[in-house]
Amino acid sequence: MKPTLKRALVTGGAGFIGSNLALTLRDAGTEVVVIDDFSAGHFKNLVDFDGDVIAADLVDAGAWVDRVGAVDAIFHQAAITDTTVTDQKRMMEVNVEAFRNLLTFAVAGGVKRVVYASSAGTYGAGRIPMKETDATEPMNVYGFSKKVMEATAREFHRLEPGLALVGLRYFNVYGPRESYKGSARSMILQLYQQMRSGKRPRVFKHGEQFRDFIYVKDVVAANLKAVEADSSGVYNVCTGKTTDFNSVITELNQVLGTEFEPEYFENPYSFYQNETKGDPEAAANGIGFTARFSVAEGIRDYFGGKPELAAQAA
């Protein structure tokens, strides 16, 4: 990150990615302000954080706009991330209208750089590998909300060309501080928790669905690269490689020293993405980001030899 940001706002800072990002920025010497409504985030993700924390819903601009103060950059991570949520109005309010409020705040405050979380969910069941130039065909309202966020960002940039807006289409993120996400936590953590408790890992038939899993430390790195960008754009945050659920179970068995066989069951969701794989080329060329961790390396960094993480994830 160059030069060091003096002061930054992280929305959703008590959540999974937001807390990792806030702590990394803090450690780099940036004064960090966190906003979170604590509907999905948890204070325990911020017990090591000593900056300002504003408890507010971004949808209610009056509750936070006058509290934030001047910032150099905004990292927008706040969202409903549970893809099984079907309340369309609430999803659009939290993911789109709150973003609109945030961009209005950025323009009024002279903020020149905004990095925001989009999603591979915008692609839907698109062709593999998924490229930023492909058509977006979301399969659920979550993916649709992220597609609308990207359109909102383009319109704000058109009206305010001095505002650099970089959207990051996260693929399947896993890592420390995700345990409070409930049903939206990664399959890697869900399978780990089942196996650590002595149960066979349950996956949809026949465990051959694959994901482009990306470690949260790589996602934080992508955000720090994106905030340096002088122009706007949308980029995949992915590894460009795939791992099926059976392979994840194999890796977890090695970490745990177990020999669990998968328990397969029918998939009840019609809007489920069976396959995700991103094309990492645009991010490498556009913002200089390339993922560092393989899935095996990420799982070992996450769980291997780290009792505190194992305890949190249990």
Ligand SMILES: NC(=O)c1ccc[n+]([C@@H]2O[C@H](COP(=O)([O-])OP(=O)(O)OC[C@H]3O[C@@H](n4cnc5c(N)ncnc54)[C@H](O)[C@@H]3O)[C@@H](O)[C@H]2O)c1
Second form
Amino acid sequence: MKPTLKRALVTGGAGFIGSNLALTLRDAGTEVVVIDDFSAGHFKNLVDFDGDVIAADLVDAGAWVDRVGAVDAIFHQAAITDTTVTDQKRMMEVNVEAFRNLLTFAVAGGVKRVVYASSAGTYGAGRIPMKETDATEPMNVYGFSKKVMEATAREFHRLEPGLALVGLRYFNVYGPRESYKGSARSMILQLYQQMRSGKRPRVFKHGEQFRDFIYVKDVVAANLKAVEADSSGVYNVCTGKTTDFNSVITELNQVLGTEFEPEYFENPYSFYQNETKGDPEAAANGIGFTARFSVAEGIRDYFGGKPELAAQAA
Ligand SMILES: NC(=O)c1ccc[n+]([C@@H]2O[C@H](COP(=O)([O-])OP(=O)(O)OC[C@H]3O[C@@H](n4cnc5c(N)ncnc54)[C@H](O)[C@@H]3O)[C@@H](O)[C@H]2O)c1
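Pass me the form predicted together with the ligand as well; I've looked at the form predicted alone already.
Zooming out: every chain and molecule, the one shown earlier first.
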């Protein structure tokens, strides 16, 4: 990150990715302000954080606009992140209208850099590998809300060309501080928790579901690259490689020193995304981001040799 940001706003900073980002920025010497309504985030993600924390719903601009102060950049992570939520109005208010409030705040305050979390969910069941130039065909209101966010960002950039807006389409993120996401936590953590409690890991028949898993440290790195960009754009944050659930179980067995066999069961869903895989090239060329962690390396960094973290995750 060059030069060091003086002061940055991280929305959703009590959540999984936002807390990792807030702590990394703070460690790099940036003064960080967090906004979170604690609807899905948890204070325990921020126990090592000593900056300002504003407890507010981003949809209600009056509750936070005058509290934030001047910032050089905004990292927008707040959202309803549970893709199974079907309340369309609330999803659109939180994911789109709150973003509009935030961009209005950025323009009024002369903020020049906004990095925001989009999602691979914008692609739906698109062709593999998923490329930024492909059509977006979201399968649920979550993916749709991210698609509308990207359109909103384009519109703000058109009206305010000096504002660089970079959207990051994260693929399947895993890593420390995701345990408070409940059923929306990564498959890697779910399988780890089953195995650590002595149970066989349960996966749909026959474990051949492929995911482009990306480690949270890489996602933070992508944000720090994106904030340096002078122009707006939307980029995949992915590894470009896929790992099936059977291979995840093999890696977890190695870290745990166990030999669990997967327990296969019938997939109850009529629609299920069997594969996610992004094309990492545009991010490499556009913002200079390439993932560093393979799944094996990410799993070792996440769980290996850190009993306190493993206990927290279990
Ligand atoms: N984790 C993934 O695999 C993944 C994949 C694709 C995209 N994303 C996106 O990345 C971002 C961060 O996701 P995460 O995994 O850290 O999820 P998370 O649920 O842990 O974090 C989201 C945070 O936003 C907060 N929030 C929700 N509504 C709010 C509101 N109205 N006002 C203020 N705060 C609010 C929540 O309390 C939570 O702390 C989200 O935008 C998500 O859509 C995540």
